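Here we start with a single chain on its own, the form predicted alone, put down as structure tokens.
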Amino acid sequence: MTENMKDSVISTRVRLARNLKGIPFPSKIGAGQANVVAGKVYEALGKGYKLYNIARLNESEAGALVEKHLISKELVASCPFGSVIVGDDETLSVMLNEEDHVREQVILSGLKLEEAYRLVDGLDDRIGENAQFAFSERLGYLTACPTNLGTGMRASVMMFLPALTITDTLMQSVNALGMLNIALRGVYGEGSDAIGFIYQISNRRTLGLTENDILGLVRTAVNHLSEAEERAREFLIATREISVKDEIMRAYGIAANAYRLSNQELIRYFAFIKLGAYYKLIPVKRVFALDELMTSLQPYNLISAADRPLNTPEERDVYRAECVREALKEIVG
């Protein structure tokens, strides 16, 4: 990965849709069938994995989940039967009886889609020894949707890309992609917002593609975006540099001495606190640390690993601050 790729790229996702032969797709399933999907997956993985049952968890747990890229919004939302399967490490994890009886996926910190897809392959290969997959010659893996028949595959990258967004480019260079296929999403994907300045990129289609070539497509965006967003933080430097510099000092000085931080000022004031590291404005140790961070501070995230109730919105945000107050002792410096 190149010293550009790692100012602007947090993380990456491979993911894999796959159904179980002679079962309804998720939407037109019953308890039973359910219980039959998750029961072959479950049995398949073994030691070193956790279900979950959707219903059977409390708003914080499964908004946990949700912030933590391990679920989607709509399994917790639309999906009665739905459940999970997490290993210890939140490395890799399934999702079952979404919008397909399957969904497995594998979540890297920085830029490793052949070692994510070579993870997820191999969880594949577990599964599919246990439970036979739709599977049709001509049109490769059934899938609910369309645009995942063939091999079912998602790749995305998690991209931090400030100074497009800043300078009004970001959808230019996404334009410049043409014929890639390539999606740019919010950070909890379709309809989502970009908040923090993140973004996923990912493939838009899967049929007709190997797995090799849809890593190939990701990877040339990914490079394209990364190189794009390194020639805008020069440009911004050169001719916002007064305003840059201040909000960036601003944010890092509010982040570090707040009584109280919202979520939303939470995710601004990290976003350009990361851009004051790679401008060597703020002595950083490690970047990483401000997204690992910024996830665990999150709402249901917080909640979940405070030393104290948090029963308020203001308790949360006050708490919050306390974190970051401490955190950035370490991070900084």
The other form holds:
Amino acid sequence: MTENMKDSVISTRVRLARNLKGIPFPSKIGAGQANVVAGKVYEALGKGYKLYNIARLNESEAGALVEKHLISKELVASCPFGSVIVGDDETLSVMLNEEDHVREQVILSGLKLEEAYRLVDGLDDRIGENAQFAFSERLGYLTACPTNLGTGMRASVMMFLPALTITDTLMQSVNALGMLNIALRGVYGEGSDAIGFIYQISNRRTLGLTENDILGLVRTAVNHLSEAEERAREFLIATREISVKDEIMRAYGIAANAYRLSNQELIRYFAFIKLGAYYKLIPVKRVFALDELMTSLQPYNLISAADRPLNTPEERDVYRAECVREALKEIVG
Amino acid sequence: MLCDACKKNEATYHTIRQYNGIKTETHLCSECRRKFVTGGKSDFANAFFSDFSSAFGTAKKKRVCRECGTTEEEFLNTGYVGCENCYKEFANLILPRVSQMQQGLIHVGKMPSVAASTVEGEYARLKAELKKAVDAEDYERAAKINLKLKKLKNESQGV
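Would you generate the structure of this protein in the form predicted in complex with its partner chain, following the form predicted alone above?
Time for the whole complex; same chain goes first.
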């Protein structure tokens, strides 16, 4: 892995969709059957895992899980029997009764496709020993939506692609991946509106290829985009040196000194600080620390970690700025 | 940016798809995205699955899954099935679509330990692998898989 890949790849997530044999899928499930699903899966995992019933969480507890990407917004918004099992280190999680009965997932920082699959595969084996999955020899694992049939697997890599976005060449690079059937989605907005320049790259197809094939396709796409991003960064600094440097140093100056900071500003300034680290304009000791910090400063995580109640958006913005000022002293220098 | 479907709420779910140089962007608010996911009839869902409806427009819309009660219309509107039996019940609707969006119609990946332990399951998996090896013109691998298949066949016949 080159230095730059470490910077353009934020995290890797692999998830497997499964349903239990003989129980209607979540869109047709009843409360009792949903409990059977949750019970069987939780029983299989046991020690080292916690089960949360989504209906019993308050808004900020559920929101914090969404911001950590441990559960989906949909699980909170519209799955009446939804619950989640989270591993103690928050790497492994299993959503229950969302779109499918079981959504097993592993999130690791950096590009670790094989490792993430190995972990989720082990989790799947353990659950599979205690519960029989709906499976057809022809179509593989049967899922609520046919787009997930077969392996039920989605391997996604979160990437930071500022130069491809700014130079407006991202779609051109994605287009070159046509044959790989890769999906690209903005995490905080899309295209030129992608304030954090953060995207999720994932496989589109799940049936007719093996899990290893999928990991290979996604890896190829990620490598391709990383290299394209590196070239775009060279091009960017060569053609717009002054404006790029100015934007980076302004972002750093504001983030390090502002008295209040909205979440949108945070996402934008952190993106430019990371770019500044790449160009060695800002001496950032650990780029991953910036990514971790960003998650911990998202609205719900901010509220739950704060040392005082944060009731208004303004109070949150002031507290966020306070955390950023402190954290940047640690991370930069 | 406003939601493409309702044109009222701020869009929070964005997708860009690009096929053969043609870019399509979809921007939805969580409400409309949800409607699409759970099957509330939205213009977006209609547009997305219109090829289902047009291709099978003449088919009867009254078929219902005996296991979960999902109707054909419900499936066409949402793109979601209600249980494993729906895949049998609506096979003629689902399979053409699946073969279009997936890489073929044969699972070649992981199998649950229960299914993999049956001879039939192993046989089906090896057959699929064989087809893949032949498609990839990897004849060395194909020959190896063929041997395994023969062995399995002999074993199951008690030879």
